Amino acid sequence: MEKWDVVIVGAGPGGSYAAKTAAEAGLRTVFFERGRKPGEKNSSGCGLGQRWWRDFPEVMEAVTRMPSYRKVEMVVINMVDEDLRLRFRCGTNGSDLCAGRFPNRKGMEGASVYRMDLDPYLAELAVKAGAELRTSTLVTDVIMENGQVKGVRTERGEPVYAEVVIAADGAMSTMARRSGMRNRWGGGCTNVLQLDYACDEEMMDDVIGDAEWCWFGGAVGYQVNFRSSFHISVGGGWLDRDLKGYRRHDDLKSLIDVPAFQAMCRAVKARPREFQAHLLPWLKRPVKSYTGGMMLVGDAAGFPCPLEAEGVWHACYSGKIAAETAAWAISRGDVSENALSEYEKRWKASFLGKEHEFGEEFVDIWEGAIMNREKALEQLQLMLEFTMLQPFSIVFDWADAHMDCFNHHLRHFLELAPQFSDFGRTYLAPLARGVWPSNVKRILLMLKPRIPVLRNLSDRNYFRVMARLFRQLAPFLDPTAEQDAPLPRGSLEKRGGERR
């Protein structure tokens, strides 16, 4: 009988990182790709943040000298109106707070790489750290004996024992589903749609630089940009209004006749040469990833961030802190349920923990706001107004004089405003929570002065004042609650309810 202390179903990112952690912790480990060789899934590339620096700098240099590798440090944003015009476009590139923000000065560098370079490398890690690699093995099923996982059976009906299962098998887990954690995403899974281009890397260089793109307004895609090629995605519906009759392929062609689209592509001399297709989770919050005798790592958990979908960090993260959890549990001599929810005790205290806090907040933003053509549309023409009140947009608007020019824009702007406000109620008011109390604190404190009748208190008493004042007006600032509605008797010491 074939028995290994940890099994690993899939040898993308997460499955690799896994392996390699698992396998320097002196785990016997085997890792299965159903693939002819990891990294040739359908699915072309990826864009690596700047936190990957600071959490797996080995990677990224290495990541810096693959063919595909095209440095990335800013995004261009492009936004069209219903008629695909191209109405605004602004690009992100740090702040000096951002240049200094790790120690070898690699706070905005990100990268654009394929996955066929990435994936066989983060597998060679883990065959160096001494796991076993098989490839073209699918892995068909789990091993339960009295409700807990003892291994797996590949599609020849092949049993491999282990101590600890870790799946990273993707969004639709066939581990997941086969050990009863879960059926299926319902609509939490989006499907990606993607067009891959080859480009003249000269011209790339030339007109796309340092940078990946994203398209907003009357198209939404992003654009992730490679050494000498790119692809363009479409993504952000989820799939129960896909099943409704929606057809995303619609999304792609808008985005292709953009004129603006267009012209780059003459201008990179850009080709296209494969359509791909694949599931990625998208949730407010991961799912249970853990059961006795196995955890998920990656999508298969439902880890991607529920901002932006990025997903190879955190698979490599989830990889990384399961195959610690696997050592910890088998060196206690206990694999079970319980001994297992300590990975999710685990990543929940780190910073892949962390980036799930405002997953609920995060996709309501996307759902209802960005993916809403109609809100977003709104949102543009707020945008264009906002941008003409800065003093490089005065100085060019010539169809009056300049400060009258610069009131018919603000008086357009406040026209706009109440539109926007009920978006900042909605989806941005939430996210209020996030913001750090020493932030908060430096506010009121700018606030202090500028306020008469409170500018001579102590700072103690005027932060008593304030948090009084945010209480009495907390029904008010509830987007649920009757806009009329008075006080309620007693509101200094109630807040949701309940007697403080």
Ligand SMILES: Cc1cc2nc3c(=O)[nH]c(=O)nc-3n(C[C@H](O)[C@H](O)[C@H](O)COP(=O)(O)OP(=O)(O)OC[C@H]3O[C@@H](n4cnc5c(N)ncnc54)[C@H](O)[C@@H]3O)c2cc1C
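Residue numbers count along the first chain shown, from 1. In this text, rigid core is short for the largest set of C-alphas that superpose within 1.5 Å between two forms. Source: prediction; values computed, not measured. Compared with the form predicted in complex with the named molecule:
Once the cores line up, the CA of G359 ends up less than 2 angstroms apart between the two forms. Fitting the two forms on the rigid core leaves the C-alpha of N338 displaced by under 2 angstroms between the two forms. Annotation for Q390: C-alpha shift of 2 angstroms or more between the two forms, rigid core superposed.
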Second form
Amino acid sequence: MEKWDVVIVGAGPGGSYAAKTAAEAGLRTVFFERGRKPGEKNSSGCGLGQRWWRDFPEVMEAVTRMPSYRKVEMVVINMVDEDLRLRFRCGTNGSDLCAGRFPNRKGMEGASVYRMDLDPYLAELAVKAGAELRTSTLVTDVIMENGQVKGVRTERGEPVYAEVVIAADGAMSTMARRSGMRNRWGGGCTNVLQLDYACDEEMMDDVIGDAEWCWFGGAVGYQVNFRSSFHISVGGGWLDRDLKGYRRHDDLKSLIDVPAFQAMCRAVKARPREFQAHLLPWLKRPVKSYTGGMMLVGDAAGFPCPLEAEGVWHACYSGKIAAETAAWAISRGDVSENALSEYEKRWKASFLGKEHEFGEEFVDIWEGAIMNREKALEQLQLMLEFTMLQPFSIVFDWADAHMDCFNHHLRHFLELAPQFSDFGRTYLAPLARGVWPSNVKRILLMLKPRIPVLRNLSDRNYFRVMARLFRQLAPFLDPTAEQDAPLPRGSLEKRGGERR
Ligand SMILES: Cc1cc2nc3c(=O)[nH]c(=O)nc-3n(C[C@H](O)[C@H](O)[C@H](O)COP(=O)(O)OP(=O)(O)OC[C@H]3O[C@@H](n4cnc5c(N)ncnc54)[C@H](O)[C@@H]3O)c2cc1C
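Structure of the form predicted in complex with the named molecule, please, following the form predicted alone?
And the full complex, kicking off with our chain again.
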């Protein structure tokens, strides 16, 4: 009977990083991959953000040497109106304030790389650490005894036993379903369509540079740029809705038809070469991530970022925590559900837990405002009008005298304002609890000298008066509130309730 300390299903980023961590901890580890080699079955490529330099610097160093690598120093945003006209383009290169907190890093410094480069590299790290990789092996079932996972079964019927199973088998997760941890996704999972293009490398350098591109129109598209290629993807709707096929292909097509996109394709000599459709969990909160003898990592647990669906970092990060928890539980001789609940405690207390603090609020914006075509167009119009009120647009709107142009735009913006206030009340107000109390205090202190009747009060008394006058501010001004952290969920609503 084959028995291991840890069996891992899937050699994507989550599985490989879990295998590396488990093997380094001295656990006898095997990991299974259904593809002929890791990376073969996954979305073509991915963008990796700055936090990789903080958490996996050795991987990022290696990524910069991979054949498909393109540096990401900027995100370019293209806004397109209903008539497919490009109306606004801007770029942002992040901020030293966030990336500057990581050693020797400034501004935006991410990477784009093909999964066919990244996944085999990560798997190789695990093999070098002592884990055994078995490719072309589909795992089809879990072995359960007395309600606890004891191992897995491959499609050839072979049983493979383990102290702990780590399910890193992606969005579809056979392991999560076969163990009864969850059913197929209902809501909370999207179907992402993607078109991959081969391009001319020199033209990519000249036209695209070191940047990712985003396209905002009736649909939102990500354009991830690699050394001599790019792919464009659109979220094609939630799995439990829009299944009639209308949105999924129409959204991708509407982006590809944008003349500015076509012009870019001509400039980089882009040739479409592969169409892909992949599932991507997009959850308000991850699913329960452990049961007796098994933990879920990465997409299997629904860990991708609830705002922009980055998920490779989340997979590696959760894989690492799961393997560390497995080592801890095995050393105590207890891999029961109760013992493995430690995994959920650990990831909730980590950067990964922080990522999901606002999951509900972020996903609501997608559900109600962006994934809904009519609403997305309304919001886009508002955003475009908003961009027209900034100084550059005032200078460069030379249709008429500049202040007249500004006033025309201001009037239009004010006409749209009721719509904006609906959007604000529904989708932005719930994010208010994320503003740190210390920042709310800073803003109020800036206002204090301008309020004659209050300016002579001590800061403490001033905050007291403000909390009385504006009850919604009270939770931020409560002396017991943590100053540089979001307020707990429900704290603002509770105040609103009291007021009523
Ligand atoms: C179109 C698209 C674009 C994306 N872009 C980005 C991006 O730019 N940046 C980013 O960070 N994230 C991105 N993501 C999200 C990211 O791809 C996932 O979050 C990430 O791959 C999750 O890693 P994982 O290891 O959990 O699962 P996966 O990457 O899905 O790996 C699972 C592995 O398990 C194998 N497997 C599955 N079932 C079995 C089985 N039963 N037996 C054996 N092997 C099995 C699969 O073949 C696969 O190799 C994107 C996702 C999509 C769909």
